[in-house]
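Heads up, the chain below is alone and in the form predicted on its own; it's given as structure tokens.
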Amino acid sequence: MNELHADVVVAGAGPTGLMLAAELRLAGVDAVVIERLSERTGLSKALNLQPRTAEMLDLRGLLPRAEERAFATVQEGHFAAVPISYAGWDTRRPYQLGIPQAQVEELLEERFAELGGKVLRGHELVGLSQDAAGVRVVTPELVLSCRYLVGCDGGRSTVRKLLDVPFEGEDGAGYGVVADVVVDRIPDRAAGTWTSMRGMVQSAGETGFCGLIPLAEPLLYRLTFGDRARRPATFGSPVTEAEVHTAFAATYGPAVIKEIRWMSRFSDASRLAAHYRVGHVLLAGDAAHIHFPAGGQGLNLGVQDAANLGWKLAAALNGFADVLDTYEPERRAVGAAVLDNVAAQNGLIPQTRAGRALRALFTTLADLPEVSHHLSGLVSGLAVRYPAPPHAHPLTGARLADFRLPDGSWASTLFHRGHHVLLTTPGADLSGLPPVPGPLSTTDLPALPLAPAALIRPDGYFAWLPVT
């Protein structure tokens, strides 16, 4: 049996695994991706990049590639299918970018390949063992030895199961179906282009829903339907074409579906891994958390896991092991917060008169700028803030909002190499600057609006500012 060696093996070539692999290669880490499927499926699956994910791609110079592949710019987010505004956030990207998951995977694999990486397809992880030196990964055809293994292998993660990490949470009571369909004409209650979340989801009975999102091709739509409170007796069986046609006709007839390109059933299970790290093995993306796709957060949560983990794994391989210890507490707390906001959205299902009154009140409140700002921060990732040491500057752990440099370029361009960035001004006191766990790029500026100096992590969060 062939045996390979690498610094890091990433199991799973979805958006999380490919983002992580590209981050590792950018940092000079020998990373290998193994994927059980022999080729990319090309299925659209997730459809959006939230503002914070777009910012993170921008930090690596990858956002233009996503924009080239995008088919829509959506001005709002949504919370329990109620539109919410991104207004008030200091971001250059106050919108969702409509882009199929397949295109996100394509651009990230393209980037990984440019950095010298390769996805080993058709290799399913079936076993692992670890000791103080690292991990031994087994597939039917290969054995790989590595310093670290990261399971990015989805909600049914083999890595998580082999580690025997509890997947804590609940199965839920509802379900959904997703299908990409071609119709004979634009339905009366549907939009021709996706620029807003308003009207994209319709009620279907007391607790049911049905929605249509126009995709890149004329008359091609993403159909989503289901019930947040009741599952049919056929829940465990594959979706049938008749089921899709019936749900569509009930809400959007008399338009007719001419072709079904893809369809899948999903549950509203909500689960969080008890641990994101066991020794030299880590979990990220759906391997660490699953939830109903309320608010369009799933893909984004995984990509942001990868952005947090990549530079920390590189630092650990270069002797800064304590930095890797921060991955689980930082990202597990974010994952738990997302599961909580999804649960809150589920709580707004109008099952009773009281529930209907509550949802009506919530819909009114969501129009208030302060409420909309808070809710959009939750689903967009813009509100994520990591814990700071005692007595640290108040901005420590917050995201850096992009700004213009004196030469007219954007500060985000300083992060294209994946380094820590130190921004300084004349006479800035750097005596309290902590050791930097990795490469450091320094930029001198005439002035900074918030502090005389700032150290920013590779993922765009303040690591240190002088306290005066």
Ligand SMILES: Cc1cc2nc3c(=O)[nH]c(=O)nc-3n(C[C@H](O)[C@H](O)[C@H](O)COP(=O)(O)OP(=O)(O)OC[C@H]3O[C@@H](n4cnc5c(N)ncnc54)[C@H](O)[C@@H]3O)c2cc1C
Second form
Amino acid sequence: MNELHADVVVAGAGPTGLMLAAELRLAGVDAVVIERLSERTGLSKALNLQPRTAEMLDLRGLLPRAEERAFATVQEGHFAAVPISYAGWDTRRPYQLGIPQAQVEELLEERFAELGGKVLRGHELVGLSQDAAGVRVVTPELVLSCRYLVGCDGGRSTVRKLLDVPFEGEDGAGYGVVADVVVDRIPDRAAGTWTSMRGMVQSAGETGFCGLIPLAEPLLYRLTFGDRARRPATFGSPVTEAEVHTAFAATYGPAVIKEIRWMSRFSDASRLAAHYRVGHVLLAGDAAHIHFPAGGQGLNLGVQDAANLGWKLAAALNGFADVLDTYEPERRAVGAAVLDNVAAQNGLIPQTRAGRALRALFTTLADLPEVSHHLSGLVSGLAVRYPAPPHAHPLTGARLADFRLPDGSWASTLFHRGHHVLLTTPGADLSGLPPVPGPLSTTDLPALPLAPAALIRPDGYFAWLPVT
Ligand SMILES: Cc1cc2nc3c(=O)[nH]c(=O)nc-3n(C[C@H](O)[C@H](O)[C@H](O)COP(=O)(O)OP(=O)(O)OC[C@H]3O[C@@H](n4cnc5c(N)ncnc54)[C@H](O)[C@@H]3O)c2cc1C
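Since the one above is the form predicted on its own, can you give the form predicted together with the named molecule too?
Zooming out: every chain and molecule, the one shown earlier first.
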């Protein structure tokens, strides 16, 4: 049996694992990714980057690569299929980028490789054990010893199960089906290109739904249908072509599906790991949280977990072990909040007399700028704010909104190396500056709008500002 050593082993080369691995390599950490599948599936799956994920990629100079691969820019998000605007947010990215999950994975793997990393494909984690020094990871062909293991191995996570971490929540009562389909003409109730969320989903019966999102090729659509309250007898079996044709015809006939590129069934289970960390083993992405894909949040949540965890693992490996203790409280709270907003979206679906009235009222409310701001903050990740110590400056824990530096460049470019960033102005009192758990880039500015100085974490959240 071959034996390998790495500082960190990441199990799973989905978007979460690849983002994490790239972040670790950027911080100079010897990280290895093991992936069960021998090659990438190439399946489109998730279709969007939310504004905060776009900002996060921008902090690493990766956004242009996503934009090159994107097939749509959508100026709004949605909450239970009710369009919501991102316009009230102080962001350069008040839109969703339409990009298939396969393309996000490809660009992150490309980045990981450029930084010297390699995905070991065809290696399934089947066992693990840990002691005070680290973790022993077992696959059928390899044994890997490492200081930390991160389970980014998806909703059915083997790592989570081997740790015996409860996956708390419900299995749900509903289901959905996704299928990428080529149709013979643009259906009457569908759009030709994806520019808005308006009219993207139609109700079908009391709790059913059916939606079409135009993809990168003319007449290629993502069909999604299902029922939020009941499951067909076929729920446990693979989707059939007949099921897809029938659901499509009921909402979008007389247009006809000419080709089905792929199809998959999913559930509306809603579960959150009771712990994101057990000793030297951590969980991120779908391994830590699963929910119905309402609002387009799952991939985005996982990538944000990875952005939060990467620099903290690097810090822990460099002697700042305490920093890693903040990962679970920060990210588990965000995961729980997403599960809550998905549950609230579920509540807005039923087409009963009361349900229709509630939805109509909600749709009116969602047009109010303050309500839209609140809702779009929930699904976009822009409202995420981490806990701050008592008596800290009020901005501590908030995200840094990008702004122009005096030389015309954007502040986000200061984060490309993944360092902490200290912004200072002449005469700023830095006496309260805490120890920085990693490399620091300092930039002197003539003035800052909010405080005379600010320390910002590699993932773009304020870590410290002087309190006057
Ligand atoms: C129908 C549908 C539509 C969706 N749409 C959206 C959307 O529009 N927007 C959005 O943000 N999210 C969406 N999601 C959610 C999104 O697809 C997931 O949240 C995302 O894939 C999670 O990424 P991950 O890397 O955490 O896990 P995964 O993508 O599941 O990756 C896990 C990886 O680990 C590997 N693996 C598993 N077990 C092992 C093991 N034991 N050893 C080694 N490797 C292993 C797997 O092969 C896989 O490659 C959607 C989901 C579904 C089902």
